[in-house]
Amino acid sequence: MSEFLQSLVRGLGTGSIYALLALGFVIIYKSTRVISFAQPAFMLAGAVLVSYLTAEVGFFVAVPVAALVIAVLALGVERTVLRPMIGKPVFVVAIITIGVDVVVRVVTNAFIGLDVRQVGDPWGLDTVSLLGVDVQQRYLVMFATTVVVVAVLFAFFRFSRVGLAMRAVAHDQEVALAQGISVGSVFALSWAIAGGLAALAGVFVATGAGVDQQLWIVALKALPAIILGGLDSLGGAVVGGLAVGVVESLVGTYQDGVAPWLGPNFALVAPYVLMLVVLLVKPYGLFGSREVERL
């Protein structure tokens, strides 16, 4: 039982990272109908920025400052690189986001160097007793912070004027434009929010492990999360991210004893197997909207 609880908490912690990244993907997709492949770079840049700021202002100030800076960076990318691409095929815009990802990562790697940088989080690998079982504090912090962030986001989209405008644009851009909503501003804000979420996710990845040039690879786990939950569902992004984290953790814990013939690293591909199984039953994801096109 203790092993299961440890694995579950670890899965919810890592799943929180995937959920934050998946939320960024979905927010951009709902507004622009483009999947942004620049999220891994923003995640890496956020973690690196915190590693530098912590020594100057402390960890708890560095995190929101870094999230704000990366949000502004993402907004700037949308304004300068992607705004001129409005009206172009979605595939072209997606390819451009890959180019943005490469450029941002190359620049960020210059600030990392060959050593592992620490973000200065106060938890490290320290443990705390939960129901009589020792679990790492960082996983509890990840999960609790994600719950708060998700609650604030959902309240923002449901009750604020700007959030309602973003929902209107996600539903129908032409109708929203006719009602006086600035669609371009919604695009920019979507990128800013996604950038801030990616930065926070990057900090969580680096807690206890540090920042290196390969940290961005973690963001690839958010792709099965958004497909699992549904490309256009914010709630699905959260559920998908947590599900991917829990499945990955449980498979890593029990697979050797149950199915050792699958190999020692099967936990790494387990999220993609889960995604394929769900798509066989629900082609649009668990919470995705079915799209019907009339000819």
Second form
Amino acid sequence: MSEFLQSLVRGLGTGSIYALLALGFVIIYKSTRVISFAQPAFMLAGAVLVSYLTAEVGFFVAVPVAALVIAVLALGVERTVLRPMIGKPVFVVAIITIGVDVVVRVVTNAFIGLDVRQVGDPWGLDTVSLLGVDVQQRYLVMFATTVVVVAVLFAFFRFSRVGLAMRAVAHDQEVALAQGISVGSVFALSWAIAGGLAALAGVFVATGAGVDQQLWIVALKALPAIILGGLDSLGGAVVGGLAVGVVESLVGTYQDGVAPWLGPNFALVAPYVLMLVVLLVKPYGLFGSREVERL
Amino acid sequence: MKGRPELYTSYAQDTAFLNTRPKRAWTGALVAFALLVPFMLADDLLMLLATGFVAAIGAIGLNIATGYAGQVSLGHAFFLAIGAYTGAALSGDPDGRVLGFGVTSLPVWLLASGLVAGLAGLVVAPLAVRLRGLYLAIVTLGLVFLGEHVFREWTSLTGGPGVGRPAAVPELFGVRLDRPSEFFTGPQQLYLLMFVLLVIFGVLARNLVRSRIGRAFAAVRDRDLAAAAIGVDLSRYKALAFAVSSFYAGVAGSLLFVVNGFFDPGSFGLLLSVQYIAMVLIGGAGTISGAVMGALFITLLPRVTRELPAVLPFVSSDATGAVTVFQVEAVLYGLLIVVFLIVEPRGLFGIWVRVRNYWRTWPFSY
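Would you mind generating the form predicted in complex with its partner chain now that we have the form predicted on its own?
After this comes the whole thing, all chains and molecules, with the earlier chain placed first.
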């Protein structure tokens, strides 16, 4: 039982990383109808920036500063690269973001070098006993932070004027434009928010393990999460992210005993299997809105 | 109708494979030039070009699904892998360390690789019918990850990561094409083989897309609901697009490693899929010759960047300097995708069209 609970907490911890990334994907998708494949690069860049800043100003100052810097970087990318592409086929724009991803990542990798950099988080691999179960502190911090961030985001979209504008743009760009909303600045803002979330996720991935050149691969786990939840549902992104984390962790714990023929490391691809199964039943994910089709 | 080359007097003339005289002349000249190349270039360049031709076959395949039928696929690497392993296993040594059946005849394993990959495409097709746009793109991306896992674990077929297995054996009527013969060196023979195959598969694809099926693909791409309304069977044509595309991927996959002679499961990752997408988009989506241009461009790019240290002294050629060739190559690759899609969305083919139109109306600019 305690093995199950440990595995569950670990899953919720890593799942909250995926949820943060998935939120970024969904926020960009909702406003611009494009999936930004540049998220992994922003995540990596955030983690690297923290690993440099933390020695100067301490971890807790470094994280918000890094998130802010990456947000500005993402905003800049949107303004220079994505803005000229408004109205072009979404797939072409998505491929452009792959190009952006490659460029940003190569530049970032040059700052990592061949060794592993530490982000200097205060938790490391320390554990704490919770209701008789040993859990690593960093998983609790990740989960708690994600809950706070999600609550703030939801409040922002629900109660602020800018959030309302973003919802309007997500609903119908032309009508929003007619109501005097600057769709361009909504696009920029959604990229900035997504960049900040990615940076935060990057820091959490790096806690305990450190930053190396392969860190970005973690961000790809957010893809099954967003498909699972539905591309345009913020709640779906959170649920999808947590589900992916939990499934991955539980499969990792039990698959060796239950189905060894699937091979070691099956846990890494389990989210994709889950995604395929869900899509066969619900082609727009669990919470995604069905496309209205008419001629 | 002498002197009026663009006057068509029959429908057949209008829809002919090469419908204008300049097209015929240029195609002839290009083929003749390509056949002369092996006697002018060094062997390592020939090998590179041969790889480029194979990549072109794969890019044509992806273009059929993505460029013509509008079914966005990021899973091309998966189908390439299926082709590569089918070919390698069929022609492999029966007594070897990895699975092999000893059927070394090239036409046999080439077709088999295509067919197995095509079948895999058909299996995936139901998803393609239900999903569209970016949902489909990410699901096909999931295929690549699942494939990577399977190939990593199935070591009796693939040899396992880092170890790998020999690629398919190119043998035609009892003659090994990768070994020097009386008249040609190995690379010359491989170059010619790949070129001939590219021409065959290119012509086949071109004919497919200008047939009834191709028009159905275009209708599905432009608006699938409208296509359904005018009587195009959506699930049939989407499945067909995936099957044909995977067939080409299988063929290309089985040939892709013949030049190196060796490959391992790590070759078929997300990067390979992205490379093929880049070939299609940089070359020009929805054109066969564009796919070929894009494939050659992407294949030759690393070779060009390797010459950079001679021109730019701050770029170092090994992995130790501040700016290495590998970094420049990766950045260039990303930048090219971005710049091409923003500035010239129709790709290299679009540039060619503009050059052609300039000379067509010369000396008037429009």
